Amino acid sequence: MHHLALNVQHVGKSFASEEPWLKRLRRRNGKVCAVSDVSFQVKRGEIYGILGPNGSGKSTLIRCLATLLIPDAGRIEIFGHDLQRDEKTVKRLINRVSVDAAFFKKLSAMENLLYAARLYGMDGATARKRIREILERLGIKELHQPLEHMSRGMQQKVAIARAFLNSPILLLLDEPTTGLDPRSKREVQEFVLEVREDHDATVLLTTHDMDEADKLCNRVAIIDNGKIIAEDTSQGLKNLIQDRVPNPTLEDVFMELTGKQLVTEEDLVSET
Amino acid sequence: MSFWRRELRATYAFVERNWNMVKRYWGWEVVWITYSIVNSLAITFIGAGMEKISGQPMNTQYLILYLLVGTLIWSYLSVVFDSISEMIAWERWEGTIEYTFMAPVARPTHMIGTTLFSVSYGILRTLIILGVVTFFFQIDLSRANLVGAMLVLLIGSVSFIGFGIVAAVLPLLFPERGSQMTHIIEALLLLISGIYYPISVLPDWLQKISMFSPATYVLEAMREAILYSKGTSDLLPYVWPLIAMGFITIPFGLLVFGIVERFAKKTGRLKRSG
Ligand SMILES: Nc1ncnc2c1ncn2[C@@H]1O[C@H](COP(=O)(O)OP(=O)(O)O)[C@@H](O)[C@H]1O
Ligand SMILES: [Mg+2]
């Protein structure tokens, strides 16, 4: 098997700007940039964190990866495959978390997962013995209970357990702890951690919670207005400010980081 | 062979989720059913009124087969359209449709699976319908070409599939007013295609656009095997043009389907929020 995951090579994404005077400091002849010549290697087992705030272009990022958008500029390459070329190979070894946990709110869990199995080419007798393995070890009873009934933290476990039932080997979780209270981040968090290990893939997670990128991921990298300004583990990262912030966390770098970005890019915009 | 055994099952995938929804959103089938039989009864109560209204002495009964069959056609085929030019503003609606869009499979598989449950349901709804509409006025099919007419049926069935596949890339090209469209489709289908009344009575550019209507076909072939007992090789004549429709139709259907799909990839319209 292939040893890189995920290459990523100057991926860009703009997108025809919806409010442009909202938008302005990022508008190029009436287009927002999302994602900008991003480039990026994820090792095989890895987790991989992208660390942004808000709109630094995250979702498009794991869009352009999961097939759902295509890049203008770039190439991207998953386990060797070019996601142009090779699409629906690709789409066999990925699975993508949303923040919104994407269910058919009236159906149960059951029936939802039983649909994602299919969709992947399970059988029915296969498909409804693992997802009730899948629920009893999630502690979930109520297999025919609509899912809108559940806790959206329990929802976002159900997600990551649908999207782990096919196998796939780089799951693309976004912001997958967003909107949660902190003991179901906490449990959602062990619970990537747990399913992780079992199967031994390889995760690519998003996220603006700097605890989160810290805790989860081997290694990090900041996004920001749709570019990547400094890749490296969480440590690697902190000594870059060593210098300047004593004890730094993730958020300090950020600040640091960003603060700098946030004035160079202004004044790209006044140049042109 | 693992090829089309995988297809076959997201196939499957397809028709088994819509039935699902169909029985958890078990209030609104209820709606929909009651709706469809109180409009079925209330044109064929027309049919039965026509002597009084008139005040002329009418075939009474020859009115109200002529009204039913066009009710329950028109209730089967917009069935037909519905369900399928829905799929992706229903899925857009949930939130589910990056979800669907992500799986491996091949979209004429996700065509076929939703095709085939819209057609069972259609089906099925419409056996619901004429079982109430029976129950209410004295109906004799005893002399009707029924084999012939289900046969025109199902061929009518495959255009309107196309069409409604045409239809449903519109709430992916406009994902704000894009089911609207599909709805302005669906009632100038109804308009020109002869389900109340003969497409003779319409103005002559209407007429002309009645030809491009598979249901123009379907309705016209219905009337002549059910009211007038002809046999099944009399109704060549309009099961041709929809064979020709279907051919055209659905290969057209997938094609701009699929354009369509990448330029909502490049454009970024698959997303609702988030
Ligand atoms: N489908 C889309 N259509 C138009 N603009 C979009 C679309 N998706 C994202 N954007 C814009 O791209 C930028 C990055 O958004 P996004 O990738 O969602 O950021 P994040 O996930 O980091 O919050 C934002 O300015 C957003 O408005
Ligand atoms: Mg996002």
Given for the second form:
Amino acid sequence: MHHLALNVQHVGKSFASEEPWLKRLRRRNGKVCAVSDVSFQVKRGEIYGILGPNGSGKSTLIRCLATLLIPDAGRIEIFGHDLQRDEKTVKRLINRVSVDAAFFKKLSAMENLLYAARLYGMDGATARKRIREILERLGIKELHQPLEHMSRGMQQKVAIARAFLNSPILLLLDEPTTGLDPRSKREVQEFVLEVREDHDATVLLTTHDMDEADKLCNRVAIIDNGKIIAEDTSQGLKNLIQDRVPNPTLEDVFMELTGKQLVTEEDLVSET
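Next, report the structure of the form predicted on its own; the form predicted together with the partner chain has already been given.
All you get below is the one chain by itself.
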């Protein structure tokens, strides 16, 4: 298989919308430019982080990669397959997990995942065994409790479990631990690392959490106003500013390069 999991070249996406959340973004020709001339490559087996404040374009970018939006410009290749020409093939290779994962809230984790497994064409016995393994690994014991009675953290873990049913090779995690308590967050992070080891998965991760990016990502891109303004290993990014800031954290790098503070999780949770 292709050694590059993801090849993004000069991708752009604008919206001609008056949505309130778009008003924060730059306007160009009456349109709002959410992503502007973005290029980057992710190697197979890498965990690649995209960091950016709200309204930076990172969720739009993930939606383009997940085939939910069609870019206005540029091209995206997943394992050498053109996203638009080979959409069917690409859809089998990727899976997206987002904070707003859709579920049947009256059904249990087991029922939700069995439903998803049927969509993937798995037989019942195989699906049940696989679901039990995944849920156990994520520390989810309430297999038969309706999702609406489970905490937000548990629901997010079920969303990640669902993504692994069809063993995707490229996993798109959009803010996967936002709103989770520290223990759930750690379990999800460990699970992501384990999946990369055990399933030869490549992970693209957007996050507000600098420690998470530091802990999980081989390389990190910082996106602001729809453009990637820096890309390197976490240490490489810190080296950029260490003459100005002694012992910098990734958060220091972010603030130095963007002049912005990352929105805190509490703000984000109250927004969603």
